[in-house]
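The chain below stands alone, shown as structure tokens; this is the form predicted on its own.
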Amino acid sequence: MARILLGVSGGIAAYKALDLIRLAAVAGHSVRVIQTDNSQRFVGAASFAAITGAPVLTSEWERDPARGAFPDQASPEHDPISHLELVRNADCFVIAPASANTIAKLALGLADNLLTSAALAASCPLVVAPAMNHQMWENAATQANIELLQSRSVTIVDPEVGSLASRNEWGSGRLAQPATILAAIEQLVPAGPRPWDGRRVLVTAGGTREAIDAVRFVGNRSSGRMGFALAEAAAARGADVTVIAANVELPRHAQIAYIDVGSAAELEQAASEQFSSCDLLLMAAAVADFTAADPTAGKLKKDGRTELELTLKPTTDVLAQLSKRRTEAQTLVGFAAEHGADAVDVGRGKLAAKGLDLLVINDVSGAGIGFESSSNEVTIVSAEGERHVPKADKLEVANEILDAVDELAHRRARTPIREVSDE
């Protein structure tokens, strides 16, 4: 376990720092947070305090109630200088997101706020995760500052290419995924024992595509975000994770193994090969229920047609087939995208019919959740009851699902074994 001091500078990506803390916490790390004034315009100090369990500092002039101690430490009897004591206790100082302004201050050695003062005083490894508009990131001044910091042994977690805060804007400058930042931290400091060490987790993610001809296919809108979030959350807990990814265009985690597939048949084959070696299956992929009965080898031509008749045939229910092969030691979690008021009732029927331990249901009739969204709202159903998870970022929902898996394991461990009578 490491003590991570997290500096949060101003920018829309500040909300992702909450996910970084959650991942760090489930990995067993202890976290304290320093915020700049501008960062509080995006995320309030109360949010960071709630998930770290420790005071958040924003100014050199405020007293630290914890006296520089991390959540796993006892506070000293004296009142030390806050930023000096925090960095003295930290194993790593990470700034995420790091704005162009903060990066410039770090390069120049300025110390005009608590975050930059702490950075200047830090003798522990420093990790900087930039986030800004792509024009600011690509500006020669910013690139020169980055090169200068790297020459001083500062670890830079490069931003990703993707959609940015401004509407219809795309480019480099997007904050790296929290799991990527955590992996960079753990390259510098030991991770220590984790709750899921030794557990083998198999995740399916994305949506299959069933060919009609050489060009067209029948598919669905699943982006794979929920499955990838589950994989990252499981890896943060120490699990050995393999993801079967069906047509997923998302960043990959360096510590997770990926198997890319296209169709339902390919997913079925990959899952069948991997299933026997896993302890936990998280079947989050949207697998097609039907595929073309007779796909055309070439491209279907219009040729004056006014209509086209397409015959479909059912695909294999992959999860149901895997369930028939399960051992008592394996845990199976299914996912169902339902629509309407009876979503939970329909899901409960699937839980029993497929012999699952948990079924995660999301009602895709709700706005802003489910497919292609960064948020989700689900109900986790088990034989004992159900648990509603309100709308939240998919990484947060993923951790709620994994918590439910842990709770299931604890219930099983507490259940007494019945003695079988000979009578």
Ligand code: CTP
The other form holds:
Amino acid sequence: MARILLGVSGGIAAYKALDLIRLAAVAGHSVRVIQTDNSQRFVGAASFAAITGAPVLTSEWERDPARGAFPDQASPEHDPISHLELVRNADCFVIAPASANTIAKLALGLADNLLTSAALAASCPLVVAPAMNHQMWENAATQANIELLQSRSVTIVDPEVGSLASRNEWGSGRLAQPATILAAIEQLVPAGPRPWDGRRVLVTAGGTREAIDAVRFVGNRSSGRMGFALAEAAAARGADVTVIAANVELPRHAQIAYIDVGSAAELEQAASEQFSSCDLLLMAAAVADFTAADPTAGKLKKDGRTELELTLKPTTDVLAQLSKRRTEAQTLVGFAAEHGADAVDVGRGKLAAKGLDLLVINDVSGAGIGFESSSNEVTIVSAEGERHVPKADKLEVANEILDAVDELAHRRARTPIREVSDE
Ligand code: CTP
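Moving from the form predicted on its own, what structure would you give for the form predicted in complex with cytidine-5'-triphosphate (CTP)?
To see the whole picture, the full complex is given below, headed by that same chain.
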């Protein structure tokens, strides 16, 4: 467990700082937040206060109700100078997102707001995760400031390449993934024991593609976001995570192992090889139920046809097959995308039919949830009952699913196994 002081500066990526706190919290860290005035235009202090369970400081002139204590500490009797006490208590000071302006101030040693004053007063390791427009990032002034900070042993978590906040802009400047920032923090401060240390988790993610010919396929709209969020959340709890990724184009994390697959058959083979060495299987991939019966070797030509018939044949139900090989100690979680009013009932049937411990059902008829979306709303069904998770970010939903796995294990540990007597 480490005490992480998080400085949030202005930028559209400020909302990602919420994900970083969620990940840090499940990894057992204690977090306090300092915000600049500009960052509050993007995410309000109330959000950070709610998620850290501690007051958020925004100015040198306000009194800290917690008197510089982190959520795991008791507040002192005296009333110290808040930001000095906060940095004294911190094991690491992370600035994420760090704007070009804040980086320039750090390089100059300015102390014109609470965040920069705290950075100047900090003797703990400093981690800076920049986020800005690509031209601002590539500007010689910013690059010189970054080099200067590095020469003073500041850890820089490089921004990622991708689409940026402004329309049609692409380049380097996107805030690094929360898991990447957390990994950089944990290189500097001891992480301590975590709840899922030693647990081996296998996740399938994405959607399989079944070739029709050399260039075409039958696919589905799964982006892999839910599976990747589950993997990230499990890794933050300390698990050894392997992801079987079917056609997923999302950032990868250094602590997670990935096996890339294309078709249902490839996913089946990889899952079959990995399954016996996992304690928990999270089968989030959308696996094709049918594959082309006779794919064309080259490119299928029109050849004057007015109609084209494609014959499909069923694939193996990978999850149902794995379930037959399972041991008592393994936990199996399936996912079902259902459409319409009876989504939960249909999903409940699959729980029993596939021999699963939990089934996560999402009703894909709802707008803004499920496929290709960053949010989800699910119902987690077990043999004993069900839990509805209202619409939330996929990382938050992932943590709810992992909590449900923990809850199931606790319930089973409490339930004595009935002796079967043959009298
Ligand atoms: N699944 C699988 N192999 C398949 C199809 C599905 O392992 N060939 C897994 C999915 O990864 C998911 C669960 O089974 O965890 C439920 O998937 P779903 O497609 O909803 O179930 P099906 O049994 O295929 O039912 P349906 O007829 O509704 O498609």
